[in-house]
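Single chain ahead, by itself, as structure tokens, in the form predicted on its own.
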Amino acid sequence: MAGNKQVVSPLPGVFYRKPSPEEEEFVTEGQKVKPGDVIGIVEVMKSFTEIKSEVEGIVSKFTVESEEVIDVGQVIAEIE
């Protein structure tokens, strides 16, 4: 859809939508986000990097599953 902003991974690793298995997801589809909101984390060799929204909008969809291996530049989510 035109106007959607893509959130891409700045590094390769394993993507997680939750800070830990026992906690809630950072955000869910349909939820509003603003710049700086964490939408997930990427783990590389036991080091975790927060993936933050750079725009304000609504998360329309995640394009990767939690615990999926992702590459640098891969689209993680779309925000409209």
The other form holds:
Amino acid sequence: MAGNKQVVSPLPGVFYRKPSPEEEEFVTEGQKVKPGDVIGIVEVMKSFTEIKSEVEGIVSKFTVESEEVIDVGQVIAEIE
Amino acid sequence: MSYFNKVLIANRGEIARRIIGTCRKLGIKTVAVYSDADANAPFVKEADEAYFIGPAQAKKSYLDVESVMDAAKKSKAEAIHPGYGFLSENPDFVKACEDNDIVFIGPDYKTIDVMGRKIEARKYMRQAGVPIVPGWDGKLESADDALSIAEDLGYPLMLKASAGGGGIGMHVVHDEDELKKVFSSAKQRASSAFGDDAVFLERYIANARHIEVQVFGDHSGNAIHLFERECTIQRRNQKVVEESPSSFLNPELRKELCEKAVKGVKEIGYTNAGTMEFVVDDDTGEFYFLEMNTRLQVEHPVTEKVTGLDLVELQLKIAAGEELGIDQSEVRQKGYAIETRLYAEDPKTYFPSPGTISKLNLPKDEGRFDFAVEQGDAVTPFYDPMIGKIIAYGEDRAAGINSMERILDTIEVEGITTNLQLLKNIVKDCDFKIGKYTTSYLEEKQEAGAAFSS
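Compare with the form predicted on its own: the form predicted in complex with the partner chain:
Okay, now the whole complex, with that chain kicking things off.
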């Protein structure tokens, strides 16, 4: 899909779409994001790293579920 | 004598291997439980039996009470050793063990529940005559409540989550503005992280040392201490170096501290292994109860080295209903032991470093090594970054530190980033050698020169 920007994880670990189980998701599909907006967090050995969008656009879809195990370089979401 | 025929270990990594070691010595069969990520881990191979309990995420495997209980029932284990972390201080898990007629190797669930709530624990210890950090244990419903109480107590203060622990859920507040700023978010975070939004205030001790007392109680009302461990050298409230004896305590202070700890244990009718943690004011030498850990502690090997006792064996013995069989006067603190924790992380940023250990060389003739991994093993991103503990011993502190220096200089680890160089820098540091340090030691050293961490 031309024009789409993939967000990839720089680390292996567990991906979360919410800051904590009781809170709202950082972003939902169809939502607009700017560079620097947090779209999720990755837990690696009890440390949490924010995954931020590098571009401006609309989050067209998440390619991994929340709490799913992810690898380095795995695509997390696509931004149009 | 073997206390049980078969014990399940509801844990992983180095502590699972450690527990398997003592069980084997006593002729007890062991059952490991493992997640997807640990299928090839050394502890799984070393146990007599192993049961798969779920995916890599701890929540769905090592923290899942039902999965662990299923494995225990299937394997017909008579007892469960919880290790540390995971389910070790979870009252619901202990209750589940009781309901299924499986012995939980630790205290009863009521004690775990009470000690897990800091406000309650403080009340119990105060009643027992154990000094607690001056503070306020009442309900802090609103920021206004907190502000007026803080005014009476005087700043700086520590705002803590009652259900927190191990350095999580704490905020230092220096004035009204800071307290106002963090109060509601602290309450909210406590609620989501621990399921309990109770917070309390206690005096912040700026120049603090962290000294803890190892205790044991049996089901016949006997209680003893196995002396202290000093764990002052920490990074982000996580211990890095542990020693016994502490270089800070003189014999009188040591006696007072250990006796107070035993008094607290007797008051609550504590059974099995526990650790009473104290904060000691470096300026005045006053000590205050901080919290009690109702389980085996990561740093228990230093106590084993100086007392010659096997703490896991004592745990099994008490869990089996036997009396301690050791009189306080028989427990000796001989020589000096030190433990350093090898973390798979960048020592400057603390950024974790999962990967495969391509090379791991440990000295053969000196030191004790409680390691989760061996050469060629993977350090997965799912659990604690601690990959091993290095324990050295000497007839006195200087000799013990020298031994640790030699050991650390010999160790080779490749393939992942570790804090090995930081450990070397600490044990070679003059301030460390003369015992001049507080809990801010690492921060201060890093501020003085970035090279300390690399």
